[in-house]
Structures are given as C-alpha cells and as structure tokens.
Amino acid sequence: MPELLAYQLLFVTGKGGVGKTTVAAAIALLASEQGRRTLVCEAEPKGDLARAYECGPTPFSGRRISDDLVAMSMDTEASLREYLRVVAKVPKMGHIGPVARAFDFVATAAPGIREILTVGKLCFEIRAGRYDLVVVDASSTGNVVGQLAAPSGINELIRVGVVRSQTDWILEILGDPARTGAVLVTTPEEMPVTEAVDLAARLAAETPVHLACVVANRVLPELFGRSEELVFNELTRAATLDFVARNLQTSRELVEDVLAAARLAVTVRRDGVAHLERLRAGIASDVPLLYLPYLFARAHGLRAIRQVAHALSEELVT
C-alpha cells in the first residue's frame, strides 16, 4: 500500500459535518507544498474549497490556488460536453441544449450516468497524466457507494461500445490499490464512528476503491490527568473554593464554572478515546488511523487548512 500522498486518486468521504472538506483541502495543500501538481475537486459544488481556501468560485475550468494547486467544482453538462468533444469527437458546442435535455431523461431512467460522468472526468485527468494527484471532496456517506460504484453498474449493463470501452479503463484506475484509495473522515463520536465502520465495510463490498486510511479528525488532547484530576477533587470542597475565590479575588460561582469546564473536558476525552477503540476494532488492522487535533481556534479557511495539513504531515511522517 502506497504512502498517502503517493496515490494519484483520493476519493474523502465521510458523515456530513467530520470536516472531509477540510481533510480533502489540507491533503491537497500539502500534496502541491511537496511538489506534486494537484487538483482538488469538489464534487457536490457548495462553495466549500472557496470558503476553505479563501478564494473565489471554483468553476469546472480550475482555479488556479497555488503552482502546483488548482482547485475545481464539479458540473455534470460541462463534464458532458467536454466528454463529447474529447472522446465522441462532437464539435464544441455553447450550450448543448437538446443533448442536454436527452442527457437528463437518461440519467433518470438509468441511474449511475451522472456519477460516471464525475468518475470519469477524474480519472480522465489521471490517465491524461495532467496531474499527479487528484484528491476528491466527494460525496457524504450516504451517497458516495453510489458514486464509486456506478462503472461497474454501467459495465453490467452495457457489454459492448464506446461507453463500455470508457468504464474498461476507469475500472481500471478505480480497481488499482496502487493509484487511487478512499479517505474516510470521522470524528471522535457515536454516530460518525458507527457510520465510518458501517461506511468502510461498504466499500469493500460495494465498490472497486480500496481504503486508503481513516481520518480521525478533531480529536481533543489530554489536557489534564489522573493528578490534575485530584486537584479538581480538592478545589470542590466548599471551604477551598472560598478560600480560592477570596484570593483571586473572584466569585465562587466563576471558580466553580472553571473547575466544571475542567472535568467536562476530562470527560470528552475519555468518551473519545472509547469511540476511537471501537473505530480502530471496526476498520481492518491493515488500514492506517490518522489523528487530527481539535482546533481550539477559526475552524475554516486557509490558515485552518494550513494548521490542519501540518498535523497531517507529522502523521504521515509518523
């Protein structure tokens, strides 16, 4: 198994609100840092890599962010009209229009079209070889499956032609351990971890894309231990929260408040480390787990990126 960075297709997955978002923009950040040529994608277009990189729109066309970084949002009737022109040889059209409208009652009556127009638009730009790292904001969790799965649900339906000629080699990209893996974000909770391990069995069943690594992000330090624990013990005694509050010249209630914060962070911590356990059960032992910190501080845009990317590469180097 290839070093993260070392994949040339990265699909980062995860339930919504983990930060994948994130993840995907900081490994595209620090993938241009080191010099690879790198293009991030956001398939579901909401502004986010904007927003995460503090820039403007990212059309279909690429932003450029940096050298080695271009950033884009996906757009299934661009990615139509630039698979006409290319590889149905169609002249360049405006507006495809009728096509367009034709395109749409397809894509209803046979599910899948549209995803393998984004599939395959990325893994065009891999085979094209105009970058050696495209990473994928891609769907949540309850839709991604879909989305990876759809060229082996086009393979089984069509046996022969352009089209089944198409998915051939996109399976192949997809199905290589060696170029292209899934990132699957989390966070250190009951529900995002039952959706991961959940998530990650369905793409070994389901899908062509192995997993790559799990993203545990947000994962809160040890701020205090056992010793710091027996100071709180201490402090709760109502005549040394007096004697405490008199000689800091504060109230007992703000004294109290801070010694309440104090325990609940003890108590976060702890139910994190349960759930990272049973994340670290549920997922093959063979599959790297990743920590990010929590970010006591802006949670988005590019100096959050940054921050982010540097704690990846301490994993990565780890």
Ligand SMILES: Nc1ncnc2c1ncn2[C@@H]1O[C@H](COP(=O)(O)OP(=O)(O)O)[C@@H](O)[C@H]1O
Given for the second form:
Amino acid sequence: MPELLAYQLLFVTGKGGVGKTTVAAAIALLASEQGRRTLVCEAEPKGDLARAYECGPTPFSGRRISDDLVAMSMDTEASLREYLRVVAKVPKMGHIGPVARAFDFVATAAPGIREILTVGKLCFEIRAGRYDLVVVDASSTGNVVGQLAAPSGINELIRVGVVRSQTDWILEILGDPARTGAVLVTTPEEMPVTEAVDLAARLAAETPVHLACVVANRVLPELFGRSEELVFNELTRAATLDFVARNLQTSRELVEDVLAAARLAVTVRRDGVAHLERLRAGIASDVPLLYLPYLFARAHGLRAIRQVAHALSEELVT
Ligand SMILES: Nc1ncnc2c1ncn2[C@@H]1O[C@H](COP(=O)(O)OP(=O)(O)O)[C@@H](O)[C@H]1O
Ligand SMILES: [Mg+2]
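Here we have the form predicted alone; I need the corresponding form predicted together with the ligand.
Starting with the chain above, the whole complex follows.
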C-alpha cells in the first residue's frame, strides 16, 4: 500500500459535512507543496473548493492555485465534449445544443454514463501524465459507490466495441491499489462512524477502488488529565463555587454553567473515543486511521486548509 501522497488518484468521500472538501483541499495542498503536480477536482460543482482556497471560480478547464496546484469542478457535459474532441476525434462542433440534448437522453436511459464521464475525465488526466496526483472531492456516501462502480457496470453491459476499449483502461487505473485509493472521512460521532463502516464495506464489495485510509476529522484533544481533573473537582465544591462567585461579584449559577460547559466538552470527547474504537474495529486492520484535530480557532478558508494540511503531514510522518 503506497504512502498517501504517492497515489495517483484519490477519491475523498464520507457523510455530508464531515470535512470531505477540507480534507481533499488539504491533501492537494500538501502534495503540491511537496512538488507533486496536483489536480484537485470537486465532483459536485458547488463552489466549495473555490471557498476553501479563497480563489475565484474553479471551472472545468481548471484554475491554477499555485505552481503545482490546479483546482477544477466537474461538468459532465464539458467532459463529454472533451471526450468527443480528444479521444473520439470528432471535429469541433459549433453548437453543442443538439449534442447536449442527445446526451441528456442517453444519460437518462443508460445509468452510469454521467458517472463514467466524471471518473473517465479524471483517469484521463492520469493517463495523459499532466499530473502526478489527482484528488477528488467526491460525492458523499450515497452516490460515490455508483460513481466508482459505473465503469465496471458499463463494461459488463457492453462487452465489445469502442466503449469497452474505453472502460478497460479506466478500470485498470481505478482497480490498481498502487495508483488509486479512497480516503474515507468521518468524525467521532454516532452516525458518521456508522456510515463510514458501511461505506468501507460497500466500496470493497461493489467497486474496484481500494481503501487507502480513513480520516477521523474533528477529533477533540485530551482535555482533562489527572491534574486538571483534581482542579475541576476542587472547583465544583460548594464552598469554592461560592468563593469564586463572591470574588467575581456574580451568581453561583453562572459559575456552575461555566463548569458544566467544561464537563460537556469532556463527555463529548469520551463519547468520541468510544466511536473511534467502533470505527477502528469496523474497518480492516491494515487500513491506516489518521486523526485530525478539531480546529477551535474560527478559521475557515485557506487558513483552515493550511492547519488541516499541517496536522495531516504530522499524521503521515508517524
Ligand atoms: N478539523 C476541523 N475542525 C473544525 N472545523 C472543521 C474541521 N474540518 C472541517 N471543519 C468545518 O466543518 C464544516 C464542513 O466541512 P466540509 O469540508 O465543507 O465538509 P464536507 O465537504 O464533508 O461537507 C466546514 O465549516 C469546515 O470549515
Ligand atoms: Mg464538501
């Protein structure tokens, strides 16, 4: 199993809101800083990558973020146009209108066409050798399996001809564990962990893509060691509460509220630890589990991406 940044194609997936875009943007940033020519692509063009890098729009044709980093958003229609022009060598068309309509018709009739135009474009970039690494901010749990399973589905559907010759090399890239991997992002909570364990099983059963690693994002640090615990217990004694309230000229209830918040943070972390244990037990033992800390600073955009990239680089060293 290669080291994370040595892959050629990484699909970052997981339940909505767990940090897929953040992790994909951070992996791409880290790889590019190590001199790997990196393309990062959002599979669902919502502008989330542009927000993460605090840059302008990231079109299908790509936006250069730095010397070794380009960001793009998927557009299946543009992908079809590129496919017709570059691979099928169909001469440039003046109007895409009729093709787009025909495409919509075909894509609706044959499930998997849209997906293969997404995955195919990315595999094409690998094959063309323009990039050392392509990172995909992939669809969330529900859709990613269909996306990654599409080429084999089509391959089984059409066993001969031009489509077969196209899907064969795509499958070869997707199914090569030395080149392609899935990065499954989750958080130390009930539902995200349950979904991550399910998704790991579905990826293995239904797609050719192997699991490169699982990322546990927003992990709370150990807040209370033994000495903090002693101080905390001391603070919660009635006499201490009264003393603090009197000195601050505030109510005892307010002081108790502050302590309750601290207690909540500790409880959340302890629950998180239990979920992380469930996660570790639910995925194959040879799949690395990486931890990324909860960022408390109200960082977003590029600053948050840099912080996550830094934390990730430390995980990759150990
Ligand atoms: N380690 C972290 N600590 C704190 N906030 C985080 C962390 N990772 C992501 N976030 C925040 O969580 C939210 C969801 O992250 P995002 O990457 O957009 O998730 P997804 O792409 O899976 O929907 C964002 O507001 C992001 O800034
Ligand atoms: Mg996202």
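Think of the rigid core as the biggest set of C-alphas that the two forms share within 1.5 Å after superposition. Residue numbers count along the first chain shown, from 1. Note that the coordinates shown come from a computational prediction; the quantities given were computed from them, not determined experimentally.
When the rigid core is held fixed, the Cα atom of S66 travels less than 2 angstroms between the two forms.
For Q249, a C-alpha deviation of 2 angstroms or more is recorded between the two forms after rigid-core alignment.
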